[in-house]
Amino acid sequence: MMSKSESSQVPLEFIRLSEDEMLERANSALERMQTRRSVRHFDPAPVPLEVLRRCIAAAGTAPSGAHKQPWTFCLVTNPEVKRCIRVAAEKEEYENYHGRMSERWLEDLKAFDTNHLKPHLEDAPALIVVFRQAWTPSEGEAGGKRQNYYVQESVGIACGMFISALHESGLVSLTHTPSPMDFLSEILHRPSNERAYLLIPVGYPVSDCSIPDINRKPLEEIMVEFH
């Protein structure tokens, strides 16, 4: 029995599936996403927005520190914007590859043909910029501020449910992070307590597309269970 609390309370909507049901649902959701890559080729043909929209709804439906929801996601298509993101983007950047970066992670990116030219910027057809409310502005709260709880943890959690739900929708994504990316914040004009969290190209794989030759960790390299 739970406890009564300040909160209202609505029964959870919830069917129990029989085991061998559950079992086919992973198995057909394991199979769905081994096939999930990040793609730097993108086809500039425009997708459907709605289909954004509705990924961008799915992600908000991801769990947050005390229910604050403390993400903003900009979908970015004007192509003027893109540009000036791609522009600020590439000089960040030009600094990591020559300087900021260790020769170790220059020498683990080798296998991924990586440099600070960015082209798929301007090439996807949408951008979506995450960023993490640092804090929520209120009148009401000492210095005009409310506390957001676990907020890059919350924020990681709608990102990967935004992924996931653009792979279901049949669109390609990378995650993309030219730190710093103060700039972001400064293109697209976010108030003071907003952070840009990630940089996410979406859309339509070119038709010759490759991809670097990788595999996953199997399944007993990244479980332990104590029973």
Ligand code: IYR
Second form
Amino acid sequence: MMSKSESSQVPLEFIRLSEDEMLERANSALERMQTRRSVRHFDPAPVPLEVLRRCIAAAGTAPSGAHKQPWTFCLVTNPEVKRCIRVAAEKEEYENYHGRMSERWLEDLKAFDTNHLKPHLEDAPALIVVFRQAWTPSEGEAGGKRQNYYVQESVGIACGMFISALHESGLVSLTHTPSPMDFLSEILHRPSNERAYLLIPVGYPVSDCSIPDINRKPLEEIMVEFH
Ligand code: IYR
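Which structure goes with the form predicted together with this ligand, now that we have seen the form predicted alone?
Starting with the chain above, the whole complex follows.
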């Protein structure tokens, strides 16, 4: 018996699949996900904005603490804004690569051929800048702030769903974390309850796109079963 609840409840629409069908779908989901790669070399060709809007809508279906949906997705295609973001990101990354990152960290990044230069921030036709909302402005609350819950987890899940939706839609992306990234709040005029979380360039790969030769951990290495 479900306990009485104060919220209004509606029926869940759910179709139970046969186990064969489930395995087939799980296999094809895995196969699709295995072809996703982060890309650093973008073709400047524009992408359909409506596709990006739908992918952001898909991200917005993510579960979140107390259903606060504590995220804002800024969709940037304006070349001047992209340039500002690139210039500010490269300034921070220069400091990172020339002193702020440890030798070990730089060593770990060698396979990815990264440095402080971020041409993809201008080459990619769209930048999606994800902000997390630490709190929600509220006139009725003390300090005018209403708390959000599990914000990092919620926004992380939404970003994962966004990246999957992009991949399903035939686009490539990069999860980029310039650090620190407060400059994004300034450039995009975000309110004080928002903090930049992730910067995701999106587009098509260049035709001769290369990617790091890396392997994913096998299932046995990432899973422990308890039955
Ligand atoms: N934020 C830097 C450095 C960097 C860090 C990690 I961890 C990466 O996986 C990749 C890069 C940059 O964007 O270059």
